[in-house]
Each structure stands twice: as C-alpha cells, then as structure tokens.
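Take a look at this one chain, the form predicted on its own, written out in structure tokens.
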Amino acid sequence: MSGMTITEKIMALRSGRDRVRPGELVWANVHTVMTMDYLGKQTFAALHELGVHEVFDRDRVICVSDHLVPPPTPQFATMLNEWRELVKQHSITYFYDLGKQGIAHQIMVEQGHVVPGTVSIGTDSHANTYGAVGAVGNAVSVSDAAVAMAIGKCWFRVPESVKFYVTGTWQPYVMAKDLSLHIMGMMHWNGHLIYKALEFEGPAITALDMAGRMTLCNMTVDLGAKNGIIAPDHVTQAYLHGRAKTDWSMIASDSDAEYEAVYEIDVTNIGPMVARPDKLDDVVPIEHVKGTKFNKAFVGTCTNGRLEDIAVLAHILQGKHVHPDVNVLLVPASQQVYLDALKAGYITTLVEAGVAVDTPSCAACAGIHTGVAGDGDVILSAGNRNMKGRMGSKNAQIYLSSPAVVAASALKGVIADPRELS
C-alpha cells in the first residue's frame, strides 16, 4: 500500500482516519475559521439560521476587517458598524479591526493562527495562502464557514495531489511571484489543476523565505487548485517560533506517496514574468512587454504586500524618483508589516521617491477603494488578478508582475526589467 501526500495526511489526521484517498469525502476538524468584514455579517447570519448563537471556540474563530477599512462609502461604514456589533456579541477573542487591521490571510499566518498539520478555512478565496506553513488552507462558502463556526468541523473531498519539484538558483530580482506566473503560463488553464492539492518541493523552494512561500501558495487558487502546500522545515520553525498560538509538529509527504502528476522546474531559467491584461494565464517573459507604457502602479495585497516585497521596492527606488507620468501606490499587508517597514526606513525611502502609502487593507485589489482603476488606466500591479473590472473600471488594463518589476518600471514610466538597472 502506497504512502500519503502531506495534504492526504492532514485530511486523515483531522478526520480521525488512518488514511484517506483522493475522491473520498471527509468530515474534518478545523483548527481556525476566518471571516472578514465583507462577508462576516452574512456568515454570522447563517450561523444564527442554524439556531446557534455561540461559536465553537472564541479563540479559533478569527475576525478581520480588511476589504472595507477605512470605509469608502456610508453604506460600507454602516456595514462595518453592524459587523463590529456581531463580533462583540460573540465575544470573539481575536478581532483585527481598524487600527490593528491587515489583510485576513496575512493576519492568519503572521499572527500564528495557522500552524502545520492542521486545516484552516476562510470566507475568502485566497485562504490557500495558509499552505505556506504546511497547513491545508481552504476557501469555503458562508454556509460552510457558519457550520464550522458552530461545531469546529467542515466537509471536504480529498483532492488529488500534483507536485511541482523546483530546482536551480534564484536569479537576481527574480521572486516567487515570477515562479507563480511562470506556472500560470505553463499550465494555461488546461483543467489539469482544478480542485487539486499543489505541493511545492525542491531546493529552490527550501531557499524561499516565508514571504515567498506565502506568495506561491496564495496564487494556487488562481490556478483552480483546492490548496497549495509546502512541508514545514527550518524556515517554518524559525518563522513560527514565538508566534504560533498552539503547539505543532513537523509533517511531510511519504517518500512513496502517489501524485497525479509531477512537474519539474529549474528556476535558474526563469526571469521576470508578466501576465498581460484580462487573462491570468497569458504570461510572457518580460522581454515581450518591455517598453509598454502604463500610468498606475500598485504594490500590496495578500500576494505581495509583505515586508520583503516592500524592501525590494525600497531598494530599487532608494535615492531615485518615480517617473512623472506614473502614480505608485503601496499598501502594506498588515499593521505589523507597516510598522516594520517604518522602523526599517523603507517608508521614508518610498515617500521620498514619490510613492503614495496607504493604511493596510485589500485596497484596489478588489476594486472597492484606495486606488481603484478608471477608464483608460493601464496598471502594473503586484496583485493576483487581472480580469476586466478587477480593480475598478472594465475599461482599464491590468498587467501583473513582481514588486521588483513594478519598482523598475515605475522609474522608467514603461515596463522595465529590474535586471537592467544601472
């Protein structure tokens, strides 16, 4: 009998089984349930419709204000007030509201609410991010989240696993975002990754810091995957030390685990990548789009709003100034990231370079507020999606890249290769 992948092991462990196989349905214990301002009111309403008025564990239902803070309209301000009352009524221990807010997925990992070997779910599609620390992170519906908030369990179909084995050496200014975009272009929405567990392994993955791992797992949902995951190692141990809210143990795939497919990638051969407007899988090497004019740049989101991303931006813009035809917006992924960037001097560097900085939130990523796109805008974004209307107007165009490409391009006023900086 063959072994199990890390995702299968976690599904078995959390559903009280010795083993599980792809395709089976399991009723699994969840470690944490996250809901946020945009869907929180609906989630609590669904909980009450079940006849339940107390959550299963006030320490493990995590509430975050991220999409609507600060509120951009009176309607959203009212929604936030109603949301706050609901959280207060349920005596939720961990409520990250305006003043200590951040993007939910950043908060969940950064504040130690997600740990290896567990299942954590959230009412937002990018909950896949949690796989960066060796957890199964899943996005779920409001109704499934409500059930989990009530009894601490959720149902899952065990996904087939696909492995990406990544070797080689990371080249200067090439980031995890470039690998993610490379995989997008490589797979071309061929359906092979729909509802799969994408497992990343290999020397080039071991070399990634936690920020890069979060980026990589974050974007697996945009490949249609059920979850993305990286087995915990020394990087995970160092990151979770002093921040994990509970004990945890190392877990990894068995050496004889079965995968539906295994893809090998040599990151040495990957340069900066760019996804062209409207299609996430229309990915090309930067050489194909160099010189393309744009007027807005954005760095932030649960994909690329971390301290390490801001550090790259600051390094490239140090002592320089953004092109006069370009507006650049930075939105840190959390208050902690913002504070760390301030202490490191990155915010001073960026403001002096002509970058606008806003308080942590999802911002323009969801097209709700703080830098939304207008008609005719051409945006170079370090975010995660570029379909029409994603950041506001359907008459805008969105190119996706890494923060390094955004920074180099912001200096030139056209899409530029950071490797060619003098």
Given for the second form:
Amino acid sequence: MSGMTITEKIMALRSGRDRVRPGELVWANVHTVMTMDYLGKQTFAALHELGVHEVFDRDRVICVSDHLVPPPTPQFATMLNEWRELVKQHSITYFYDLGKQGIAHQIMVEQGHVVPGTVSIGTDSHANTYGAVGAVGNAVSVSDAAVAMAIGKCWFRVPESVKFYVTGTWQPYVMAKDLSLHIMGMMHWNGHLIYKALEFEGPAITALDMAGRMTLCNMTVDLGAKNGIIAPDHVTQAYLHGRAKTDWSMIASDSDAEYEAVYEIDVTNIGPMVARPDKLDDVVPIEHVKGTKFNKAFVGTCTNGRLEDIAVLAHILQGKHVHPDVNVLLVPASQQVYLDALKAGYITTLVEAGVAVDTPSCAACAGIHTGVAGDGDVILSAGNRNMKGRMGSKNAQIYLSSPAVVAASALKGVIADPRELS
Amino acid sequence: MIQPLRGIAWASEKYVYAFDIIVQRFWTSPIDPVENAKWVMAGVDEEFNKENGFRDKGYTFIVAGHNFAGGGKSIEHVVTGLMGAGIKAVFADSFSRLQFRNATNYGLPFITCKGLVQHVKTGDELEFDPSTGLIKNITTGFEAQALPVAPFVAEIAAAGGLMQFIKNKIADGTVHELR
Ligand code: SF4
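Could you please show the structure of the form predicted in complex with the partner chain, as a counterpart to the form predicted on its own just displayed?
Everything in the complex follows now, all chains and molecules, and the chain you saw is the first one.
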C-alpha cells in the first residue's frame, strides 16, 4: 500500500482514521475557525439557528475585522457595531477589531492561530494561505463555519494531490508572486487543478521565506485548488517559535505518496510576470507589457501586503520619487506589519517617495473602500484578482504583478522591469 | 440501507457552468426546489430554455466532464434546482468546490468518476449503487467503479439539509460520533 501525501495525512489524523483516499468524505476536527466582519454576523446568526449559543472553544474561534474597517458607509458602520456585539456576547478570546486589525489570513498565520498538521477553516476564500505553515486551510460557507463553531468539526472531501517540484535559483527581484502567476498562466484558472491539493516542494521552495510561502499558498485558491501546502521545515519552525498559540508537530508527505501529477519548474527561468486585465490566467512575461501606461498602483492584500513586500517597495523607491502621473497606495496587511514597517523605517522612506499609506485592511482589493477604482482607471496591483469590477468600476483595468514590479513601474509611470533599474 | 438508484441520464462533455444551470435573473430568487427547478439548466441548452424544460425530460442522473457547476458562483439554487428537477446524482470528471460543498450540504451526491462521460449518452439508462459506488450503464453494459457515497450524505438529504442534520445530531447526542 502506498504512502500518503501531507494533506491526506492531516485529513486522516484529524478524522481519526489510519488512512484516507482521495474522493472520500470525512468529518475532521478543526483547529481554528475564522470569521470576519463581512460575513461574521451571518455566521453567528447561523450558529443561533442551530440552537447553539456557545462556540465549541472560545480560544479557537477567531474573529477579525478586515473587509469593512474603518467603516466606509453608515450601513457598514452599523453592521460592524452588530458584529462587535455578537463577538462580545460569545466571549471570543481573539477579536482583532479596528486597532488590532489586519487581513484575517495574515492574522491567522502571523498571530500563530494555525500550526502544522492541523485543519483550519474560514469564511473567506483565501484561507488557503494557512498552507504556508503546513496546515490545511480552507474556505467554507457561512453554514459550514457555523456548524464548525458549534461542534468543532467540518466535513471535507479528501482531495487528489498534485505536486509542484521547484528547483533553481530565484533571480533578483523575482518573487513568489511571479511563480504563482507563472503557474496560473501554465495551468489556467479553469484547468486541471480544480479541487486538488497543491503541494510545493524543492530547493527553491525551501529557499522561500514565510512571506513568499504565504503568497504562493494564498493564490492556490485562484487556481481553483482546494488547498496549497508546504511541509514545515526549519524556516517554519523558526517562524512559529514565540508565535504559535499551541504546540505543533512536524509532518510531511511519505516518500511513496501518490500524486495525480507532478510538475517540475526551474525557477531560474522565471522572470517578473504580469496578469493582464480581466483574466487571471492571461499571464505574460513582463517583456510583453513593458511600457504600458497606468495611473494607479496598489500594494497590499493577503497576497502581498507583508513586511517583506513593503521592504522591496522601500528598497526600490529609497531616495527617489514616484512618477507624477501615478498615485501609489500602500496598505499593510496588519497592524503588526505596519508597526514593523514603521520601525524598519520603510514607511518614512515610502512617504518621502510620494506613496500614500493607509491603515491595514483589505482596502480596495474587494472594491469596498480605500482606493476603489473609477471609470478609466488602469491599476497595477500586487493583489490577487483582476476581474472586471473587482476593485470598483467595471470600466477600470487591473494588471497584477509582484510588489517589485509595482515599485519599478511606479517610478517610471509605465509598467517597468525591476531588473532594469539603474 | 441505501437502495440502488435507476433512471435516465443527461450527458455532456461540454463545460457546464453554475451560471448556466441557474441563469442570472434567478440568482436572487428564494431557495425552493420546485421554483428553482422551473428554469434549471436554461442556459446550458436551448431545449431546456422554457418553463420546466429540463424537469419535464425526467432525467435522474447528470454525467458531465470537467469542473461541473464551475465558474465561481456559490448560488445554492444550482443544487436545489437540480434536486427539484428530479436529479438524484451527478457524475463528473471534476466539480467546482463551491458547488460540491453546496450539493453535499443538501444531500445530493456529486460523484467524481473520471471518463464516465465518454461511456454515457443522453437517454442511456443507468443504475447506481451509492453504498458500493458501482455505476452500470444498462443500455450499453458498461460499468464503472466510483467511491461509495458517505452515508451521511443520504442522512443530510433525509434531514432536508446540513443545518437540520446537525440539529438532529445535537438533539440525539450523536454529534461527536461524526467522523
Ligand atoms: S485582501 Fe482581498 S483577497 Fe484578501 S481577504 Fe481581503 S478582500 Fe479577500
């Protein structure tokens, strides 16, 4: 009998089985359940609908304000007030409200709520991010989350696993985002990664810091995958020490585990990549879009709003000024990221360079507030989605790239290759 | 004991998107299998684009290709509409994750069976045993083996959905036996 992949092992472990097979449905114990301001009220309402008025563990239901803070409209302000009351009513231990806020997926990893070998779910699609620490992270509906809040369990279909074995050396200014976009272009959003567990392995993955691993796992949801995961190693261990809220154990795929497919990628051959407007998988090497004019640049989101991303931006813009035809907005992914960036001097550098910095939130990523797109805008964003209307107006265009490309382009006023900076 | 199901299949290798199963003007209508069934599949094929067009064909199974009900829409009407139209199981090469969860949460088996669509034509009679996962094409004699359907899927269908299923489990004290 062959071995199991890391995702299968976690599913087996958490559902009290010796082994699981892809396609099987299991009820698994969840480590944490995350809900956020946008759907939190509905999730608590569904919990009450079950006749349950106490969550299964108040340390393991994590509540985060991110989509709607600071509230952009009176309606959202009212909804936030109702949400805040519900969170208090349930004596939730970890409530990241405005002041302690951040994008939920950043908070879940950065504050140590997810650990290797566990399953965590959230009411937002990018819960796949938790795979960066070797956990299974999954987005679920409001009713699934309410059930998990009530009983600490959720059902899962064990996914088939696909491995990306990544070798080679990262070229200067090439980031995990470029690999994500490269895979997007290669596999397509409606391609054969639908419902799969994507496992990333190999020397070029080991070389990635936790920020890069989060970017990579984060965008697996946009590939249609069920989860993305990287087995924990020394980088993970170092990251979790002093951060993880609970103990953890190391876990990895068996050497004889079965994969539906294995793809090998040599990252040495990957340069900066750009997704063109409206279609996530319309990805091209930067050479194809160099010189394209845009008027707004955005760095932030659960994909690329971390300290390491801000560091790249600050490094490129240090002592320079953004192009006069371009607005550049930075929104750090969390208060912790913001504070770290302040302490490192990045915020000063960036404000001096003409970058606007706003308080941590999802900002314009979902088109709700803080820098939404208007008619005719051409936006270069380090975020994760570029469908029509995603950031506001349907008459805006969104290009997606790494923070390094955003930074180089912000200087030039047209899409520019960071490798060509003098 | 779950009984084997028997009936006629509608089969297509084309992409079948969620937004074609339930077309946009019905996205906001209330969840109601009878109502949702009236225009289900209206965008998939012109012959279903009339009131109860799909339901009146009397299909029991759908056999599809890649990413059934994909396209990123989470509307639950897709599942309630198909159920209201008499569909008892859907077989496909792969499913949209959002709709797979919806289907299971209403108790409609979505069964991954790679390549089955190459062996089934619309109008073929199929027999499917949820407890063994065996699919027989009665018309052609072709057989395929899928994984058995987890018994809780039928229990969810009997309860009328995930929420009531969990309520029942909490009430009878068996919720912690779920695994
Ligand atoms: S940053 Fe964007 S993608 Fe991430 S959780 Fe917020 S809205 Fe969703």
